[in-house]
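To begin, one chain is listed below as structure tokens, in the form predicted alone.
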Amino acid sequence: MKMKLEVLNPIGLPKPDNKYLTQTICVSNFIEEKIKEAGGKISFRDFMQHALYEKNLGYYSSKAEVIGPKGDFITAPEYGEIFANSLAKQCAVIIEQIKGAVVLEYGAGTGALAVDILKKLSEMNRLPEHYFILDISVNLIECQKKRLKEEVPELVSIVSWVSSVPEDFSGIVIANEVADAFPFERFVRTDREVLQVCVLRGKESFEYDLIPAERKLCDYIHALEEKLDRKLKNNYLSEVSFEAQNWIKDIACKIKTGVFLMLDYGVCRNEYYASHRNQGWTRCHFMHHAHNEPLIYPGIQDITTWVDFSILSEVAIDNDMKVDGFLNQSQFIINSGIEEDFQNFEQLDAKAQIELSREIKLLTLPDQMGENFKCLGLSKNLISNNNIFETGDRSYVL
């Protein structure tokens, strides 16, 4: 009997106001055009592809604000200042060791953390002489010029937006929630086969098919398997991202001299699939509600996975990169000197010594993002004399 996946229905999810549901009929239309047009059905990849990325259509172009109070989801810079000092920090040692080093920040959400780190590095006289943003969205990269011409004008002039990484980069790539938003394949390894997650459009909604998986996707649950050492048990359900790995490739090629630091909520492969986590780590957020099921709201909600924190550091390694360290987070922000946000605490008055407060909690407790979130640093060219990885590195695990 053919395994059927059944789309989900999640309980408690706030109901989408007019303007919303006008915006997930559009892109509802829009997807089913594309399974026309490919003969029925298209790979769940695909259908990431569009609901997210869709130029003028898909959540990331086309939602007036998905990160923040009245967004989503709410990012560790949005929280306070601690995350963005200790990246600064970060930041100065390379632009002290490299002459002429740059700074590189990919999906810069709101421009929260551009901000921070511009302002922490300046006060540590330690400013780059570009500070890059590297950004697809349209409504975000407009949010991030007006914050920044807000709050940072005297810094508005070493800030500039490209499409890509510059060729020969000297200096630090900084990628904080990136890695997890690229569209993935998910597939399904019964005992026989790997089978492709693909979407058809139901009678009344999107719907699951699973079909043979096409030669690359067969071939990387086939290698997995044998890093893994054993076969993923019967039904198991999972996602792999080659365009997360492309990423990493290209970054690896770019960089001349530097540094790249990727946080992001994630495991080493073993944990990534292990046999328990048979249901796999899609997860999506709808007006600060999380829930597992994509198929719903296309437009309107994020979809994302955990980070395989074990193969995109094997593709570094393969791109002429090494691996410095793999923190969580509450150790990376720890290790970057956070005794020194304490400094003035006494000085503070009440609600501003409960706002600190609540911030390092949030960023560091096991049960919020201290755990969860982890860092991964990457190098190339350069003998590094940073000890931020000294303390608590699990590279081992990788």
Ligand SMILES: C[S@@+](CC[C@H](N)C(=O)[O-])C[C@H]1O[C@@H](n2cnc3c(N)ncnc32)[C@H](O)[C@@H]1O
Contents of the next structure:
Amino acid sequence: MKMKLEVLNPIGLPKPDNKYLTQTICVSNFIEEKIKEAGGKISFRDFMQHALYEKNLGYYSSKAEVIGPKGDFITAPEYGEIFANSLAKQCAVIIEQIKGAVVLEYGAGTGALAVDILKKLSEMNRLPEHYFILDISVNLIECQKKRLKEEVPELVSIVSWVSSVPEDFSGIVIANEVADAFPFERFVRTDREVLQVCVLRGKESFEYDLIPAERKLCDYIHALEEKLDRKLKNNYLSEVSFEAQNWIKDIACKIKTGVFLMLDYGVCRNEYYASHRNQGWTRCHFMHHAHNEPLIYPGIQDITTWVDFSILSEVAIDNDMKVDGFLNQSQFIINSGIEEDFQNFEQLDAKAQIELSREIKLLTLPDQMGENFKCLGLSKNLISNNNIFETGDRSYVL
Ligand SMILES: C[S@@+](CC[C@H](N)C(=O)[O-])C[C@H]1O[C@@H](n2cnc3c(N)ncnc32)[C@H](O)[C@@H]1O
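Output the form predicted together with the ligand next; the form predicted alone has already been displayed.
Now the full complex is given, and it begins with the chain already shown.
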């Protein structure tokens, strides 16, 4: 029997209001045109590229609010300052170690992380010469500029927005929840072949089609099975993001001396492609509802996949970087010296005490962000004097 992939019907999803309904219709019409131009179907990767990143149209270009209570999801820097303080301390280590070190934040969202890192670095008297931000979303760049100007006007002069990683970069690159956002391929492994997930326009909605995978994807899955030392099970559905791999390569090639800290939800290869994980890791977010159907609400919902940290660290190693460590988020925050954030706890009023306790729980508890979110530390041409990865390093699983 021919393998078929059905569009799921997530239960309990809120309905978009009229404004978002119009937006998703617009994006759907655009994608429908692209499908026609391509002769009837496009890869899932291309569908995602249009839905999320199409200029002046896609989710990251057009949706007014994506991150925060009025958006679709909340990220660690939005909960408070603890996450940013942990990263600022890592920036400070590099700024002390490398003369003229700069910071590059990739995918800066609302600008919350940049504001709090800069505040902390200023307090520590460790400001970098430049704090670069690289983002693809015009809307979010606007938001970042506004927020920085309002919240740290005295520090804005060292912040600039760039469209590529500066050549011969010396310093620290940080990226929180960026790797999961790159367009990815979905595939189905059958006993006989590798099938590529494509999207076509059905009578009422987008639908899936499965075609023999293009060469690059096929070769990748065969190489993956060699590394796993087993074949994936029949009808195994999963993902791979070549874009995320290219991204790491680009950063690794441009760093002359320094560190790259990547934080995201993800696992190592063995877990990513574990036999029981036969429906993959695709995750969508719409108005704070997480589900796994990317074909609905094109342009108004976020589409992501968990990160395979093993392949990303291999790409980094192939491009002359070294893996310094791999921690879960709770260990990263604890190792960064969380006790400092609690120094004045007793002087806080009850409300502030509750908020701080809530924040630390959200960031570190295993059933919140503590376990699924990881920090991968990469470095180049640096003899590290940093002990952040001394306790709890799990790079042996990569
Ligand atoms: C999930 S949000 C995370 C935002 C922020 N780092 C945070 O923790 O709140 C993903 C961010 O990555 C940006 N982004 C996605 N693809 C990108 C790309 N190819 N180049 C640069 N930024 C990108 C988005 O615009 C957005 O700012």
